[in-house]
Amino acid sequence: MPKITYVEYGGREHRVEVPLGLSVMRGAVDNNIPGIDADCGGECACATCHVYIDQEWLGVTGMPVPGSQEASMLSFAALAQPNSRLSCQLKVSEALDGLVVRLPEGQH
């Protein structure tokens, strides 16, 4: 099962195992993460899911399509950076596994 870690902003360390085909909105909700708060559930309706993606994972997770729900979401979200996903948006796969994300300041 992939090993994802989610670090708070004040720097805590969650590292828990995700399994195959949920989001990683989903791992960080099922773990009780602190951080992401999911508001609509993972409908991409929200960017209260809102992460940082760590610089040498985004050729594996890409960015948002110009023009998509995620990046029109995304412009709503604090403190978007260019390194900002949605993590309802992030399938959890094998090619996953030691991702490292970021939580913002907060999801407000």
The other form holds:
Amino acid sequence: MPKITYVEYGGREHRVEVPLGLSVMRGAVDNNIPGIDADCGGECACATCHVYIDQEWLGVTGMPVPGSQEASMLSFAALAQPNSRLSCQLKVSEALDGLVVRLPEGQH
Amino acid sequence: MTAPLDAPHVDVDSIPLDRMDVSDPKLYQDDVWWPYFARLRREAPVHYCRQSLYGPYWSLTKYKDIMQVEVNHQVYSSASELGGIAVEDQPKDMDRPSFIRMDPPKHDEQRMVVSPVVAPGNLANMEGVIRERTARVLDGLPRGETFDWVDRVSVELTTMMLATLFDYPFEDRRQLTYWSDVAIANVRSPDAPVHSEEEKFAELTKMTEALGKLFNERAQQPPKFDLLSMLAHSEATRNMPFREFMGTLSLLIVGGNDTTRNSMTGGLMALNEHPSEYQKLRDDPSLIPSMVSEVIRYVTPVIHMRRTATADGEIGGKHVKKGDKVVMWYVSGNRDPDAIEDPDNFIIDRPRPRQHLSFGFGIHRCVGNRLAELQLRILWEEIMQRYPVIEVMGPAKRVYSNFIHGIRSLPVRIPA
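Other form of same protein, the form predicted together with its partner chain, not the form predicted on its own:
The complete assembly is shown below, putting the previous chain first.
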């Protein structure tokens, strides 16, 4: 099973196995990792599962398509950066084994 | 949720389905809306009301159908020119656009001007002042006598917050409360602060002039971190036409106090109606954050939001035509058993308590939602340190509105 590392804002790391096909958001929620709120439950409708993708992984995860719902929602997330993604839109695959995502100071 | 004794008893099941009209503000003032939506969810989850005071409209009553429309702003527009965000259109020559009544790209540009005020870092900075004020207000409450919780606590705390967000003269802050009440007033209600659309517009003109003066002063000063200064210094908002400025101020004032005000009151009512949950809270105050989300769901401070279809489409198997009014009834989606388990119960330790519709979803999701949660969390933390029991002594007086789930007064008593 692919392993994903979530790094809390304070620096604490959580390395967990996430089943193929689930979202990176779901991996955090199912493992009770603090810092991912996911208010809408994965509908790409609230921007509270915001994560920063480590630079070396951006080529694999890709960026949100301009004009997409994810890009719109992210544009309202406080603290969004060029490497921001909504983790509900990242589907776990073998290619993401080893992915590192960092959590923002707060979800808003 | 118990109906007041003077509310007429209506057998909801005897109303012909096509005559069901949930836009009647009386249903919310009398707090008898529940069986209407229970029936619609069961028999006609996407329902067309042909005739109402506000013309024909579609009602969405299920969580998933509401979510579908929330995330499809390309088709379901909020634009003021098409009628805006409430089932009742604003009068054509007095309409007051603001970013909640706009679609992208203009919506996005304006929303981004004000959103930093409620960013996580700023919320952390505000926590201290909110806690200090909350403690002061609670310490000043009488013991052993009945008083109005709305006036002494809910209005007071949220109006202080609003004065801070606008950097408005603190001693004049109740003026903001008044303008908020004017902005949401249904002019047909006898106890509304204004009784015609013209009178409402005139009062909101006074608001716009007063705040416009501060706006102009701040435009001349270096940028500060308050809403007026932010609006005055941003390209997207510094030159708004008069009615748009009026609409924007109204939006920020109402959004910035009224909804939280009603959650502060509604939460105390919910705990009194559910004594075992109140006890659960006393036994374990660490449940407060989760209770806060449950209060916001259970109270549902915004009753509905409306969109206008800009293309033919399908919602829940029904054909919605271009130009149709589509009303998302948050009060109903938040009580949808297919989305939320045991939805009619107030349960302060629910799993996933933030999965509710009260803040809306999609690009118009409440910009201040985390500030609202913060204020409510601090209020309950400070209450539980002082007053294990606050008793509700009589029925709440509710506002005549199908849009804002407002509570005008609530008699309570803190045991001596």
